[in-house]
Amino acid sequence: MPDPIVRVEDVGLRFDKFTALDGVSLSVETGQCIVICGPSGSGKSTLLRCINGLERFQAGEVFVDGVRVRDNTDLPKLRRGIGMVFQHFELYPHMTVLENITLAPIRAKGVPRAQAEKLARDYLERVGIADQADKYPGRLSGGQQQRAAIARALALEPKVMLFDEPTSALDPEMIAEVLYVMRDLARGGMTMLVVTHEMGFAREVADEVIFMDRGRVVERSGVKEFFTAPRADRTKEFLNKILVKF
């Protein structure tokens, strides 16, 4: 059997006196699709953050890959293989759409430039706006330029995807354009981490539900599992609150 793809093995993170992550483990195999949920400050984000290399974390070990994730890693190298989409974009607002999706590839990867607009109008289609290739994000709606950062992250063609909270800056109108894309991709077999609190793709896409709280991994169920019989009791009240009936 392959290695995991993503193998965090007890990994800690403190900042000064705060723990972001305390002794946090899991793995994610090639075409896994794994939902992150938790409280506000339970360590979600800086977890996708220290698998990307941009955390640096005090204890444990991360691999992607194979490649071990520390201070001395080619982090350039390894980004290639990863894509990362953010909660606010993070488009360059004087480059075009196809200008931020080129960049990468032509300047990280060496690709020919006619090839690099080629990719770039493709991953445009597959993500419902290449109609949009030619204007600037602050001309496009927020659904629309989340869209075209992931178009930004796929044009890489990395091996593993992360979300953070990629709707969270959305109104409720575009959250499921959004979404149906993420789904997509999960369903054409990406492996992807996705930190959300979106239960209803959760539901939809996940193989595997992550619950953290305190900056640890509390509950890791199938998603069946999760929804209908969690484990542990903090698990049972989070989603108590966070799906609640009137």
Second form
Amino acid sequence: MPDPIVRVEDVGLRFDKFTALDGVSLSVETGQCIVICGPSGSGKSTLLRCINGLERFQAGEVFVDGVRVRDNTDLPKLRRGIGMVFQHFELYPHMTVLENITLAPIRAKGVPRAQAEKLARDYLERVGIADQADKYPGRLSGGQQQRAAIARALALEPKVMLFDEPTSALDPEMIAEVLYVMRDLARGGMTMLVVTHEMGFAREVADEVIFMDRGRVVERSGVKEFFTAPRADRTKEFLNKILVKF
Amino acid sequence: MQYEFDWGMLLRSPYFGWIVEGVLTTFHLALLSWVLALTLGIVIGIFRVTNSRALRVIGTAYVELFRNIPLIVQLFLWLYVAPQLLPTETRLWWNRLDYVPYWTAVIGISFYTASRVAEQIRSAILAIPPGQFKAALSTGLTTTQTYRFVIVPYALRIILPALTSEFLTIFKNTALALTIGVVEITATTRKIEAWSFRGIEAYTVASLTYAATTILVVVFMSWLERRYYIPGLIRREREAA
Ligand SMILES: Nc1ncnc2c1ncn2[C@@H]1O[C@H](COP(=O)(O)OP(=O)(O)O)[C@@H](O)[C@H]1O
Ligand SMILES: [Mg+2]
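In place of the form predicted on its own, output the structure of the form predicted together with the partner chain.
Time for the whole complex; same chain goes first.
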């Protein structure tokens, strides 16, 4: 069996006295799409940030594609292989969409400009906003901005994509267009770790669902069992809450 | 006794030559100092907000030191005190330079202005959403690249209006260089007055130089502001509406 792309082993992280992650373990195999859900403040974003070295953890180990993530890791190199998508898009507002996407390929990976632009246009095509390439992010709708941000991450040609609540800041009509792109990616075989409360998305494309609470993985199971026969009481409670809401 | 104007004298030798030289000196003193102040100010401004405690201490010390001593005192310190602190060899080399007062003025004005630019940069960087750093780093840019390609260009656009007024200040501050013997336009004016007793004409030239340049700078900067305005930033959208 091949090594998983992402392996998190017993990771613990504290901010001063507050324990944000408490012995978290998980692994993501190539081509898998794994959904993480859980109440606000349960450590989901923090966990994603540990995987690409944006956050320092004090205990445990993280491996990405066989590389151990720790203080002396070549972090820029590690991150070039991991795409990350944020709740608030975080496009650079002073650059056009095309410049947003080509910046890292050109500066971090040394791809020639013409080639980087070609690549950027291909990915914009893929997320369905090829006609927005030369606009500034401020001129795009929320859904278009998030798709541009996904294209920016894809342009790294990453081995795994991390999504941190990519639709939480969007109006309902825009959520669909972003989920459409993500579903397309998952079906195309992209390895994905997705923090989301879009349970419809989880049902359709996730291989597994992880439920986190207070810095711990409470439950990890296949999609079917997760929704039909959750084991932990906390999971049941949580599912009741969000399934009623949506 | 009625004062009789003689504007024509300004075009006669030797005054005309002096005026041209004075204006040019003011211009390149201001521009050179500005380029240095901007560069140094950006670096110190970044020092003020980095994660490195040592750099933050250096940045803060710099700003407090250079911002709180009056520029004119700093000019005297650079001219009379600083060279004494140099090793003998270096001091002799410095004293043999052709335009010691000029270079002293460049150093004094740019170091002072850099502390003011640094404060602008610092507050602009603090106003940038932290997610911008995370996004840039997450794509594999190094910290330096993140500042160079994302954060600093963003910050400069935010503070463009403030930079306009800093540039106008530096331009007017060049007049202080006359106190350490730089013959810029204000000093030239005084020299003309002393030779010709035609103070009004002479000071008019100086005033016009400052006023005309100010207008040019304001026009140029408002063009820059339009050129580099960030679509969709709330502050700007409201202004445009
Ligand atoms: N830089 C930080 N300093 C202190 N506490 C933090 C920091 N980042 C996150 N936290 C805390 O860690 C907990 C987990 O945060 P987060 O990972 O953002 O949760 P989630 O994404 O699941 O909502 C929260 O209680 C949050 O307040
Ligand atoms: Mg979060």
